[in-house]
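Just the one chain here, laid out as structure tokens, in the form predicted on its own.
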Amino acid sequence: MILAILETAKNALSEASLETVTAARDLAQKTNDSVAALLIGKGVRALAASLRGVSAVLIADDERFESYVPEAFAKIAAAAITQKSPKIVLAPGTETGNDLMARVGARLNLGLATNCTEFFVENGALKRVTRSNWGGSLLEEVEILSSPIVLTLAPHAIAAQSANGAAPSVETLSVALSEKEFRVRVRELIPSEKKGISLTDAKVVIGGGRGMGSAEAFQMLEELAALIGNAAVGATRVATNNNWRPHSDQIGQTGAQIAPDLYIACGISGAIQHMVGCKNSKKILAINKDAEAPIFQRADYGVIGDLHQIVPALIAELKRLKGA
């Protein structure tokens, strides 16, 4: 069996936790099992009934759960894992989930990887993963030696997808919680002073790179995004070490990690370490004036010219097309 402990977010399962459901269903089919899931929170008895494609859920539900409770989370995964036995463990790589997991381990004397991108399964059984490790500068092939394999899912390395059957069977499972298991837990969460679309939510993402030249240049990108509506703005790290762009705007393997349906890339050359960031976009649209840039040959469409002319164009259509 494949234990999937689970994140929820204003009520809802969150997308990371949407993603770690279809890496351990994929994960499934390869080794023959079937999968559970754990769900840690206040309301959380509700969401079960969503989770198809997964034989049982099970659950911990509290009053006192509103928020993360490091702790206490802890002692209920760690004890989900020693009543159930599963093969193999997997949660979300958000900053919660690594912590968790991280306790989890340190509990049950267990190995952990962080961050995992890929799984390889070899006659039926999970031999190896390779992780994101170093801010994302490092990719490396883990083997896990103990039992049941714990792993956390890099965010966006696997796209969520629904799945038909059965609603699951609901356990609830009961763990002795004394005091002590709450004197941490999460009081508050303050959300970025950055405003609008995050990278990482916007459904068009528009990245700008040494091609643009100049900070000022980026308006122009922030006028294109206005216009297209749920679109945001980010950046290579040539443009965020010129200081074009703050950092937070950084695309790549020491910055976000974006998944948008459609990524459009003003002026950037397609370096390795920038396309791992943004290689689950579902499309990616490329231009730059150089016909032999690396990122031709992953890119969806391909404009081969001078952004500083392409980009008005776009908008000055745009804005026709909107009457504006």
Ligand SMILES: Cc1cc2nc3c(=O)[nH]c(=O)nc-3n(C[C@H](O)[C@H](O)[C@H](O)COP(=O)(O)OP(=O)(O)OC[C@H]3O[C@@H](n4cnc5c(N)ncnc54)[C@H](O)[C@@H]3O)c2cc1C
Contents of the next structure:
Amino acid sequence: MILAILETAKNALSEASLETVTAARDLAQKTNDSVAALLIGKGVRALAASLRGVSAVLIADDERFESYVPEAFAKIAAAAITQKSPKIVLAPGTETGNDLMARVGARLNLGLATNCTEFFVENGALKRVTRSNWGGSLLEEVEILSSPIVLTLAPHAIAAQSANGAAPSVETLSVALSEKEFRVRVRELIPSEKKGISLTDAKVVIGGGRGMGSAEAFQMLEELAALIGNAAVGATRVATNNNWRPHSDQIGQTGAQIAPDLYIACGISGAIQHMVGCKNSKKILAINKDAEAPIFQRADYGVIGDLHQIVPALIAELKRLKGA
Amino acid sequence: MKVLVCVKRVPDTGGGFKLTADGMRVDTTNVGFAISPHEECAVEEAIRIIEKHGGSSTVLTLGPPAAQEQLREAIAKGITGAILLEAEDYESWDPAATAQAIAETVKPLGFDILLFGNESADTCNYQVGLRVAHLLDLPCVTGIKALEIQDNRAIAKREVKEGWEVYEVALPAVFTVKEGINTPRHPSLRGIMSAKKVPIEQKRVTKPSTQLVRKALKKPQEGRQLEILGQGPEAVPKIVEKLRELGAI
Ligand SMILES: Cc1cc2nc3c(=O)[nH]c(=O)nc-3n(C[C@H](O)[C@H](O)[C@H](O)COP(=O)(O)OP(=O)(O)OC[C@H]3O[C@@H](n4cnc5c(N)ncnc54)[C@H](O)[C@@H]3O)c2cc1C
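Given the form predicted on its own above, produce the structure of the same protein in the form predicted together with the named molecule.
Below is the whole assembly, all chains and molecules, this chain first.
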């Protein structure tokens, strides 16, 4: 059996979870296994029956799981692994997924390969995986000696696919929890003060780097985003280090990973640590005054020139078109 | 307050990578070394905690003898003590092995706050801090971007898409830190000079059996074909055309 440990948000499976189920199904086909899913959370029972392409769903539905309760979730996941003896355990390589699986690995004394992108199956057995290093700038092939093999899947590594078929069997998992498993828990959720569309949801992201030159210059990127609509403004580490933008706007290895339809990079050199944050963009348009800048090797469209002339001209043209 | 901060020595690669001929490692010829970015922020956080609440801070790394450089850098900024777990073969240690050596070393030392980076810049395993916490049976919050100490409790904030998750845990506790929690300071010249004299506690450690074994390192495919739309503001009509074509406007 392959056990997919999934995460839910707002009473739905997250995109990363759908990718995880898809990867688990692909793997199961090659290893001739069945897939079971584990859902932990408040109200997950309602989601279980709608899952397809898995033969069984284990659920731990608990009133107290309004948000992530790390140690309780880990105890439950570890119990599911011990009870069901899967060959492979797969979870989303999100912040929460990696946190949860590291706790599970520690509890069961198992190795954990995080953020996997590829799986090598030989003679029906998973032999090796490829995983992200340097935030995805490099890929590492690793062999995992402990069993079951515990993995997380890098977000966006594969596209989620829906499956047909019969409804899965649903089984309630009951694991005794004590106070201790609640010693780490969310006390409060403070809603973001940021207005507008988030970097990870926006269809178009406009990024600014050192070439912007000042915090004030980002105002024109905001204006461009507003004209385009469904767009958000991001930044490089140079821009956040200079306090031109808050760190939450940073795109890259130590910032956000985005996957918009279009990324417009303004005054950004294209350092690999920045580009790994936007490599899942469908298209990348770079505006840079240096024709030799590395970003032009990593973009689909290039405009060579001073962004301080090009961006205002673009804004003026979009305004003119809107007015017309 | 006794604060520990664990860091990793990683190549300071700049904007790109070169691999060794055998494809097993990053080629570090003519490349300097640094502390991973998240951990640089963890060092800064440790210094700030001690400045505010008093006590002592210790920086620890598991690495080669040359990793003294990273420890002294942290001392130069204001960390007061250092431990080097010496292992020439540190690159082949997996997270469980590293965590075991760290936990054994720090267990008798009674730290109140143990800080790690959320993930190291090179291997990005996301788990050494959590595994140490498990071995020491301490609570752990990962990926924090704010930390406040009140008596024997800590309030840690984690940034999620919807806003901030606020955790409150009793000390001692483990936290893994993300860049953005603070802006790390630069060491002063005086700091650099006096850091040279601070003794580093050294202990040779041997690798326990590992569960993850590297087989190869490779560069991902970059499959984009560049189309130059033009030069300067004259390119604007072409940009607009593309924006239309892509459905952006
Ligand atoms: C472990 C690690 C993690 C990192 N994580 C991140 C990360 O998460 N995100 C990130 O962004 N970086 C990250 N970095 C830093 C990264 O390596 C680069 O230093 C950074 O991305 C460079 O930012 P930049 O492109 O704004 O600046 P630069 O590299 O200085 O490039 C500026 C560019 O702007 C162009 N320019 C200047 N003026 C103009 C103008 N008037 N018009 C048009 N073009 C102009 C220049 O030609 C140049 O190409 C990380 C580094 C390390 C080692």
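None of these values were measured; they are calculated from a predicted model. Take the two forms, superpose them, and find the largest set of C-alpha atoms that agree within 1.5 Å; that set is the rigid core. Residue numbers count along the first chain shown, from 1.
Annotation for residue 31: C-alpha shift under 2 angstroms between these two forms, rigid core superposed. For residue 18, the Cα coordinates differ by under 2 angstroms between these two forms after the core has been superposed.
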